[in-house]
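The chain below stands alone, shown as structure tokens; this is the form predicted alone.
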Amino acid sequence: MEIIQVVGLGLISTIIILIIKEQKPMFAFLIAASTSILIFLFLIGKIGSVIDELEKMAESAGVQMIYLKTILKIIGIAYIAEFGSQIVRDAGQESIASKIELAGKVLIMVLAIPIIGIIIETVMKLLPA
């Protein structure tokens, strides 16, 4: 029922930006950035559940720590530059939400790198030599 708050609080600031966008630009573009937030705010503790989750199942199977880590530090790079140039977006910076998109890109490759790495080290274990 979560659900129901999260698209209730989003229909609500619609509602308002809407009517008052066109006599205040920027305090409509104040409330979506607002109202964002909020919504950010509250999922963080769900997904500070989802973290611990992934981290026992981790431990149960015997995958090392590092590897989990980096994978969830790759999607919380892809999730916060999503939810930054979305919100740059929104106040009309196209350009700048496009860079830092491509800037979570990059972040995103450089710590693919040891995980890369490791998959050709082991695909090249399998093969015949």
Given for the second form:
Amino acid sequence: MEIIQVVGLGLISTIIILIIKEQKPMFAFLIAASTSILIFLFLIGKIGSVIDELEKMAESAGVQMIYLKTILKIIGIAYIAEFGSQIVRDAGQESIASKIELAGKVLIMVLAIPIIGIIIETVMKLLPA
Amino acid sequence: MSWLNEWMREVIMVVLLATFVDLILPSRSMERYVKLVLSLLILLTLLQPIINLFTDSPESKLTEAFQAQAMNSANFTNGKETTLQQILSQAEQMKHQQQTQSLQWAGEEVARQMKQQIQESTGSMVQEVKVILALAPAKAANEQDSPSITSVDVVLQQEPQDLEEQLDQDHNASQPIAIAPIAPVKVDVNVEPVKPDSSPSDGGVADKKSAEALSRNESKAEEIEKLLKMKWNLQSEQIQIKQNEDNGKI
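Return the form predicted together with the partner chain of this protein as a structure block, the form predicted alone having already been given.
What follows is the entire complex, opening with the chain shown before.
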């Protein structure tokens, strides 16, 4: 039933924005931004329960917590960057949106650096000196 | 073969998690980057036995690396390097922590010994002995701070004899009245060593038997106090002896 709420909210705000846009484009943007924030907040609880379940699963299977943490960090960065860039894109600032996405990509890459370091170190030790 | 089992489980779980993350990713634009990191993680898990052979476990190294990264970024946002002052204060903090830990441990040990001594020499049942140690500041400049005992709490266990008496008492009290279960009469025995003749009257029922028990407890408490004073060189204000009245009640 929650999906009906979300879709209803989206449809209503879209209609309001279509009506308002001619007179006050500023308010149209505000409505769009607040709608997306509302939907995001609505979904945060659900995402939280999914992550809780993942954590429980990983713990019971004995996966090292550091792996799970890295994976969760990736999800978080991806979601937040996506969210921000889309709001900015709605406002018509394409370039800023792409910068936000770039930041997200770079931060994800930063997470990869220690892993690459360990793998390379091992490979170097494997090779005969 | 157990390591193989564990390794397989880990690989399977990481692959499953990675697939799941791939599913719940929000957009296509991040996909390549996320896939790279995830595949590196899977590679790391696959290589884990080999890495374990050559260096220490990859998890601890990864944790270290992430911590170093976090430290770096914190420094970056603060815009300053870690100064000597910071390091010194950190060291001070660690030293303090260590000291409290060792004091706690020593207190527990002393409490254990005291309990043993009391049980051996007076024969009374001791439920718990709690010793709180503190560092006394050094008298001379070149002396080190020496730990000293600040307070000793002794909780006596009710002896079976006392218990029976109390039960008897309850029984007698409830007989003449027709109402079925009366709340058990609580005799709060609180022997304060500073003023030993203050008779506690919390229970409200101070008949002969409880008075007897009281005086017996008091003498026992005095005995224990004397023992502790003699053996551990304590002041009587530092010793607290209590009777545990709830223990063993039905």
